[in-house]
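Presented as structure tokens, the chain that follows is alone, the form predicted alone.
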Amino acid sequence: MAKAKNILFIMFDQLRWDYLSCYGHPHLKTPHIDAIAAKGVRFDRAYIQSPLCGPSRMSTYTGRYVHSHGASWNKVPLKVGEITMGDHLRDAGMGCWLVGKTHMEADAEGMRRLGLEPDSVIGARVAECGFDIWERDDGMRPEGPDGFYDPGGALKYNDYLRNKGYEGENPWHDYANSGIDDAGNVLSGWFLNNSDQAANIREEDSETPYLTRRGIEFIEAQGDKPWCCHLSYIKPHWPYIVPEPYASMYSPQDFLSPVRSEAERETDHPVYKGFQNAPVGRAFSRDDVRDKVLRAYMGLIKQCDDQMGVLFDWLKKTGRMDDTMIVITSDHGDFLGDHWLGEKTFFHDASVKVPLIVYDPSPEADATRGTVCDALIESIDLLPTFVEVAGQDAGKLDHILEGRSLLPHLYGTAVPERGFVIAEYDFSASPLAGKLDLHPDQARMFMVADKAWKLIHFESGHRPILFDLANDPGEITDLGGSTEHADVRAKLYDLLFEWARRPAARTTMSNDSFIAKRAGSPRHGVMIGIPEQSDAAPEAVAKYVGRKAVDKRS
């Protein structure tokens, strides 16, 4: 059993791995996150399971691939019956609470069918991805002609803002995520041209400091009970806008140049070209737009790091740093114009590779403090890690949990390395699927990558994309049609097929229970292939021999 009593699971939204100074950003300094890396392990090859908020998070919260849990896009419900982080940890005696975002959609139809009332304890947990809720805030209260995107979004935060004097029906938009001009006009953060404006809000009232305080309030209330707190930040996800002093901190000399080439722009691949031609791809291909967004994006990350300083100082003062595992990661990255793309819905490292830093106060982790791990890691590895911190054997749950515990990496013990990583993306609800006239079954992509190569497979029947990661780490040159690399593609397809053959749906019986069934003679009376009683163990046939009955043949 690990010595960490509690788990502080911090997830940022849309944070690129290379926009932290401990991962090498030359101008964006993040000393507080770096300090946790110096006390723990920094994982340099951590990959998500889908480049979109909802499915990525559902994989993290279930420890299962998207292909297994089925919540393949935002607002696709996580089906009733999926066992989640909260279920596993409560079974191990550890509370599991949410402060912030999950992007989870409840399976209302499944709950109705099973008679689960949303206001019951069990129903509420099923409807909230297994978490008990301190405060859920998905950070989204946009409104259009069809109403709110998320009717429950930012409700408590809006109440907080009104109590602080920010009047209006939606201060989340009008103040926290918009600027203002000299005439008092709201400059909406939804428009990328306003990203270089300062958000019209006091910094301490903006979303990131607010969630930090809520996280501290949760931890203060726990006493001596073991807990996992999923402190799930909304930023640096769009709307890209930040209050002062962060709005003025960064300028073009601080920006990384976009990673892209004209050859990429001229790709003959219909799916890749379609993503480039989406509105967000075209917008981020403009340097004027990209420069404005980067001012805000880098400022938001700097604010996040400063709030980590507030949080970690409090943990030290209260002694919680000594009994709490701290995990820092993201649900996906952000292209920011790299490869002529915006957002995150493709498979370059800018999107699918994420920061992952783990600090474990246990003495067993002393040998790896301040080290960097080069092993291939997946986000589904976090849940088995947490199960073991809570004192259970994750290996006994390997029929459910598809990831691997990170504790061997933290403790410096020998562990077989994963040979490849998988990510999936279902774009069947996107306009691109309609433009390409794809059936939903065809509008899916899969990524399989090892340390040397990355293959992207398209169910649409289009040719694959292949990157040579060793010689082309920027993933600029597509070798998917190269005859010289046919053997490489075949090898990676073999790995993808190996992954697809796993028994992911068999979750109701453990592997150990199947192995136990192999041993010994039948003990429940079923006799198959036994010619005579002497061919079976006496105790196995005891109910069948030496018995008397009345002759009923006549």
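Numbering follows the first chain given and starts at 1. The model shown is predicted, which means the values in this text are computed figures rather than measured ones. Rigid core (definition): largest C-alpha set, two forms, superposition within 1.5 Å. Compared with the form predicted together with a further copy of the same chain:
- Annotation: Cα of residue 533 displaced by at least 2 Å between these two forms, core superposition.
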Contents of the next structure:
There are 2 protein chains.
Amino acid sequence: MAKAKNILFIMFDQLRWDYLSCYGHPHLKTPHIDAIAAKGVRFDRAYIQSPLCGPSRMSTYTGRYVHSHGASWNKVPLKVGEITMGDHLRDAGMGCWLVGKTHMEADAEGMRRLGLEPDSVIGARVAECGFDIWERDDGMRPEGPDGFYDPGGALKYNDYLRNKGYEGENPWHDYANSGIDDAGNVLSGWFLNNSDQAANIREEDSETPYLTRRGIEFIEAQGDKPWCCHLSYIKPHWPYIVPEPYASMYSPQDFLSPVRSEAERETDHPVYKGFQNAPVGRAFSRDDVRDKVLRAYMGLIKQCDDQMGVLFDWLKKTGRMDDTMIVITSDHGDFLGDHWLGEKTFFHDASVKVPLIVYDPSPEADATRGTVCDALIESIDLLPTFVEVAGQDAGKLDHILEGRSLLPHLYGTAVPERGFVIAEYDFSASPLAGKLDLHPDQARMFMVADKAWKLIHFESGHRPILFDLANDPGEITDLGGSTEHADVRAKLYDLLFEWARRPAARTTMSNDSFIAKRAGSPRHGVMIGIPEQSDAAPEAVAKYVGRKAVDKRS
Amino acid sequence: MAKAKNILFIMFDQLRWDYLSCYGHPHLKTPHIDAIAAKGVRFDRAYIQSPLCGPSRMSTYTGRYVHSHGASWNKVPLKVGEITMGDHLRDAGMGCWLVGKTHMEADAEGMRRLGLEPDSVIGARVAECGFDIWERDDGMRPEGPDGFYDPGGALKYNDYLRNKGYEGENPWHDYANSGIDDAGNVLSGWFLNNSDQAANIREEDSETPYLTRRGIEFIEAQGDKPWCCHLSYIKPHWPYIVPEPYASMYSPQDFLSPVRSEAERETDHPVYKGFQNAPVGRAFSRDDVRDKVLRAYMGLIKQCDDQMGVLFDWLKKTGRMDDTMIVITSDHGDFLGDHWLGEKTFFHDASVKVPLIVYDPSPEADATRGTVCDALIESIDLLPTFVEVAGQDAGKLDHILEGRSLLPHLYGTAVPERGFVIAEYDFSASPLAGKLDLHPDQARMFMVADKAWKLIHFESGHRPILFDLANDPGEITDLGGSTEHADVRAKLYDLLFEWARRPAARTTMSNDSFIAKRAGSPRHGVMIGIPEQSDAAPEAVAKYVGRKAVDKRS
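Having seen the form predicted alone, could you give me the form predicted together with a further copy of the same chain?
Full complex below, order starting with the chain above.
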């Protein structure tokens, strides 16, 4: 096998790190993903930058923290000018294509300001977060009294379904994401009490197999030129519903118990309490809801793994397994009732820690095959890794990219590990921010964690939350108000402060360029603080010596 | 008089706040500037965002901190996508033009990435920091063995001089910025021992009168459409040399004594000591150098004030004084030997505090004419002020603009003052950073100050510096290591931390938009955490009710 030439960057949506058998799930067997872990490195402390699709992905696609790129919530546009995975990889001679979801919202106002037409090559890339588009599918076509959430959502997939005989204006909803009763009524997958229904669709036509085929079509169409394919699945993200045979595959004896305590429910923390009290927190705190959702959630993951089997078999058959790096990860997790929460918008590991498996065919990676790496990893580390696979030195881009290449971890070469990870969440747009009467600047939270501790800071002025990860890995006991842990909190606050001061916007000049300027004598004639000509090097002032002029003073 | 319709935004370069008679200079009389202060408001605590031309100006022109726009040093390009004064004012229907200096460096790499041609209308604005160009003149045409510092610098002015009979390839240097001896030798103004020479140029042809005339020509050419004219003088910035009669106007009895102490010279602070030991610090610590430079520096300021007289007379004559806001400020000060320093790259008031005088013809401003405002002001406050003069609500742009409109101060309306000011300096490219062996991320300094205290933080890991502004306005005694001031330092560090966490990159969605979303029921059909259809509002789920499908499960 030779050096990796291509990158297959697979992302699942809302896939918890501990719902794969290689990460220890006792009942959900994911042999195809596990096989990649056995041939690559499984990262055991991989964190995303924000527990929500949009901001998490914008960090992954730019290699920069949310605090740096600013797209802090779903549908907050990524500002024009941000440099993306596509920009970096194309500069390195590698194509960068999307098959699936990004949750990108274009900065239409910024594009207008710069005169970028969305239908130009460059404009389309700016609008699509730097990717060239094989298929953009954010996997949602919800509709309400005010119309569609995403007017362009799932259009190609809906066409596909109609061509396959699924009728109506929105087969995405009526078939792929709903059940059906004996009277022919659509049982919408939007409602959690339908999550134990089988989706009314042939399994092969559901979203995960569809996207797998689209990914294979993309790879088939590539010639010899190196490519990065972001194969970005929508599942196991809600609507929680899956077709047979997956719909009947799991039952309560397969479920993990929720990780939660009565003490948590009685928290005095207004923000944490607020998230518990939100509809999704209340819903997932109900065992009946959780039981129905878990059937679908686990079935969706099992389907994803089976599709990985299809995909990897095809890669082996075509030789692509020998020249392609494979990355498997997720954009965030899912609380599933842990800590009396649903969805993902808080900072427990159920949400901010993700699976991350990297297989590199290169001989340099032989030393680490099948190993587990427990270094602190952030999702912004992927882009510098990809830049290096594309043949560039990511260190030369460290004024732009805030992550670190994973290659040393894959090659087993010594590397100083980062000391802490950061995640951010902006709940400015949530009803909770209204209830707490917070300005958008205050409705933000930061997480800073090392291997031993996790601190959550609230801009709202409420006290922090602290977890002792070493002794309380379930993150059940909040030590945010504990007087004996004041020093721990202070140390984590120092790390957050150091991070917040980083020169994240200084992206137009490399660190090497700054350093190169230090040695510079004044070779362009700017003489600062030189009393006399003889105080400067003769060469530096040569242009100013021996000049003649005419007296014009009068 | 009616509401201000136009803005004449006058900036001097390297003009110390205390070198105007309205700010208390006992010997340097500046009656024309003082007259504007008498008709407007003189701000007594106006701070710039960085003590260096480029970063200070980029903050003024974007309304954003250096930590936000990233152009942290001269010639660090302002990244494409940053929204400028020109963008905001043109959106508000006001033209925004440059006559003079910006120190803007275009982000050529970013423009390439976005396909922006420098000769297109939009490309030219992006390359020129958002301004339309009447005349760009950064006032420098130095040349050394490696060529010109700025190949495009002072070209028009050099043409002007040649047309006036000043010969040679660089009359900017040989005449406007040099003296001459009896043998016809050019005495270069680059060398400080020539600063007491008269520049070899007719006064009317020197840079300050030239730019005044260019500004008047610009205003004359405007029709009825509102304009903002950034009349941006190069002087009293070095080369320190001025033509007669100004060259002979001031002598040592007119000079302020240097503000410095022997204890300062023995500082144990490696960064402060390093700046003292730089060539410019050593040069300005010499009384002979200082005496020569001050003749020129004060003469240059006097010439600037006389030109203000010419300009304001013309504005009165043409009626523009009645519909034009006039702003007079500087991009930073000049140590002139204070604290054993030269130039400006540190954080004493001699450098970071600037004159700021605002005259507003509007009747609303009658209440404050001739008053002094001691609120803490930052140079980023100018752009929101201008946006409001152009008729927009700057509050709607507070997700982009980090400053605050000065109009409430001009109108005498109650306003909560900001609690602290921030300045930053990046010395990554300096020889000192090399001597101290600092990574570019470490070669940075922050200043945080309120009315009582000023703290300087060093990313290099060295201890902070602290000044007691109330009891030590000369900033002579460094309390950075004083144990009894630990609480004061902690309080200022808290402010810096709060500031560093601000969501500066979240520029694509307004705070109002975030707040408006809080009230939103799920009107686009996204049903998160809804167990049953009956748990949601009937209207919200109406699209999902009563749908029929065909059974496709088998």
